[in-house]
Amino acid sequence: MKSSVLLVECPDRPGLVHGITGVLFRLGVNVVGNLEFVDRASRRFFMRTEFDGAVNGAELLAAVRAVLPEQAEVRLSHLEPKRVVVLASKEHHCLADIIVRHLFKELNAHVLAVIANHATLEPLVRKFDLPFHHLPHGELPREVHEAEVLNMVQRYRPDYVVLAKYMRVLSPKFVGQFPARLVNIHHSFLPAFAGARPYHQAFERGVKVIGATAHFVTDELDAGPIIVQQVVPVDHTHAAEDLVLAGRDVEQMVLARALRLVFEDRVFLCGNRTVIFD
């Protein structure tokens, strides 16, 4: 049996850990992991508690809320696999990594479908017996194409939408449908090398590290709360094509780690930052 996870966020005050764990003790469950953090700037308390044992969920939530401030946010997760739709364009590396991990059950997620604005990756997706929907943007107005994509995504009722190198900017209207449920990956050159061929721009500048950032999507382009970042060293012996390959590798690793954290309910939002219990 999987452990259950209690997730708490509220204004900080003395005795919170004692009160929460006391409720769990009285209900007869066994705490197997506990992490807590207080953000001093906002005076917000965050806590993630894993426990074993059968419990009435409604009773547990009511009892925990009774020992917390009124503004507390409390959730109970049984770590069921998250329902996920992936948006893609032409680049294969992040999508391929996701669907391989999906096949081997490494992400605590079930990939429901892949939606792309190009047909390039359809043969790859079909090899894994996953639905693939090609919705070309062509000459369509951006809002018309986006409405088609949103309609297709909503058919699957996903818990999360992952942008696996989806090369279209999403409007606030689209983003607003999935608050803190849209995860994106991009290279970490922004804003230094924006636009086309960023790795070739980086080569011309002689960069010494290649990095990637996974983050939640917000209305402000590529400025949402960061989940995971990572860099790898490069040097003068790397050609532009080597930088592209290094970038793909680090993007795969960063996105996979970010998705694992999110899908295992290890990420809290704290303003435009994240609190992560790894």
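The structure presented is a predicted model; accordingly, all values stated were derived computationally and were not measured. C-alpha atoms forming the largest set that superposes within 1.5 Å between two forms make up the rigid core. Residue numbers count along the first chain shown, from 1. First, how it differs from the form predicted together with another copy of the chain.
For R40, the Cα coordinates differ by under 2 angstroms between these two forms after the core has been superposed. If you fit the rigid core between these two forms, you'll see the Cα of D249 move by less than 2 angstroms.
Positional change of L221 between these two forms stays under 2 Å at the C-alpha, relative to the superposed core.
Let's see the other form, the form predicted together with another copy of the chain, since the form predicted on its own is already up.
For this one, just the chain is written down, with no partner chains and no other molecules.
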């Protein structure tokens, strides 16, 4: 018997939890876990309820909507593995981590393909019997290359696109195709060191911690909603290239955690912030 997840988001008002749990109780499902949150700044209510038991989805959704404000967003997920395309460049660590976890079913995802603007990682990807598409940017105008990439991505009709150290900035046109479905790993604790060469910026500034940030991509570079952040301590013995090395482990860890949360339907957007039920 598989678990399902009910996801609710609406303006707050009294009685919401009572109403929603009443519907589930009357339908006789077995609630495994229930997490709710009211964002005081926006007066918005979020709830994620995991439950076991067969249920008529349309009936459940209708009954839940009946106890909620009109503007409520209600989703029912059966936690099927998400369809995912990964974009990469030359660095292997995040990509390797994802495809190893994929192989051992640690991510709730089907990795459909890897697309890269360099051929470097093809041998790695081939070992895992996954499609690898090398789309070199070469002399192509930026928008032409990006259109090729977008076209290839869309062939797979993915639920999510993951930028696993894909080192090209994407245009609003590309980003707009995947609202809250495009996850990036940035190699700094944002908002510090947005943009290019964050470890070199960090070295120049003489920081004593470096970090990584997994976030949804939006039109503004490195400014989308943050999903996971983590840091590691560093000191004066770390030259810029040592920071790059020290950062790899935290990058792959942060991205893996973010993907797990997103693919298990644990992440809500709340303006430019995230509400995460873990």
